[in-house]
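A single chain, nothing else alongside it, follows as structure tokens in the form predicted alone.
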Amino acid sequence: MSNIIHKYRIHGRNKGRKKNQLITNVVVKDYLLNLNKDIDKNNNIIVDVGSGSGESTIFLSKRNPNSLIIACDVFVDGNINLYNEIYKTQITNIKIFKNNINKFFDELKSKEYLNEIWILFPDPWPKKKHHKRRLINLNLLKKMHYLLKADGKVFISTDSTPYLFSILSNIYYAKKIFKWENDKPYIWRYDLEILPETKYCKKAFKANKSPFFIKLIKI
């Protein structure tokens, strides 16, 4: 049991300090992902990795009304915000997986399930001693390649230049399995496209940073 906990360990807090009002448990169950039921009955599946407070999930839901959007995050407060927003707006194409994305990937029983995977503003873990905690690495890229359908896409954003260099290094080593579509500096700016205005996106713009946006397509 301890080995399983360690395998899917998330560094940092999974709950904020503020109290948040949760809708009834009966309603919450309606929005939790049922792997066997929800995956099998949907032909177009988009995964929002690290969905936070749900801004990106809501954005993807509205832009892709005929797709199943899976929000994947362990952060309790963010999931509660998303639960409440789904309930308030009566959105029907979102399901929540409230655990580690690696656990979600490992629980999928076969390959080529997913159409798109979005990873917006993952924690850059700037200190060198914490670099091993960074989400995006070659192993994750290989997992995503296995689970994406033909021509499936991965979208990644960051406002951290050191983390960008790390991501690009991993993309280079994965060049046989992914094609980098927007591989020119003048077309990888986040503000050049209509994209979710998440908490961290707004924080980056407020700090006069220009976030990077990367598009990968499965080969």
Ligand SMILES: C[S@@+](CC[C@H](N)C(=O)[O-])C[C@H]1O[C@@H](n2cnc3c(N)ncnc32)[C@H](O)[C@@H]1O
The other form holds:
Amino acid sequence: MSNIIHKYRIHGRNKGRKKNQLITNVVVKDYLLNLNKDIDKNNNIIVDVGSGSGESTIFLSKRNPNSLIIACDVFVDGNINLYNEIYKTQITNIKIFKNNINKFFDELKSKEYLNEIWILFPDPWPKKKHHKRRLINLNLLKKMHYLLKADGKVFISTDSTPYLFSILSNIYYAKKIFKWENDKPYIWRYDLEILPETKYCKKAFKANKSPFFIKLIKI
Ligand SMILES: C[S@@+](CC[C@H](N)C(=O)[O-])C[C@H]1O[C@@H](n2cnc3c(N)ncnc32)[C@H](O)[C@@H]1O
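Starting from the form predicted alone, produce the coordinates for the form predicted together with the named molecule.
Next comes the full complex, and the chain you just saw is listed first.
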């Protein structure tokens, strides 16, 4: 048991400084993912990894009304925000997995389930001694490749140049399993006309940074 807890440990805060509250009528369990009931290979399934406060999840659910959107994050206040939004908007195509994405991927087990995986503004862990904590590595790329359907896509963004270089080097090592679709610098721009404006995206633009956006397609 303690090995499992250690395996899926996530560094960083899982609660915000400001306490978020549920709208009283929200029945949280209705919004939680039930792997046996909700996952069907025949459906279009999109995973929002590190969904934070849920802006990207809501965006994806509106853009893909016939898909199941799975939001995955351990951030308690962010998940409360998303529960409230789902309740208010009565959106029916979102389910939340409130744990580590690696646990979700391991529990899926069988291959070729997913259509798209979005990882927007993952924690950059800038200090060298913390690089091992970075979510995106070759191992994760291999797992995603296994779980994506043919032509499945991965979308990644970051506003951290060192993290971008690390991601690109992993994409290079994964070049036999993923095609990097927008591999020219002038098309790496995070375009708010077509992409969600998440909390960390807003922070990046406020700090005058230009976030990068990467599209990968399963080979
Ligand atoms: C910097 S925030 C970005 C949140 C959101 N995507 C945005 O753009 O505003 C990174 C989020 O990833 C979550 N996270 C980090 N590691 C994770 C993991 N292994 N599985 C699921 N969520 C994770 C954190 O809890 C945090 O909410």
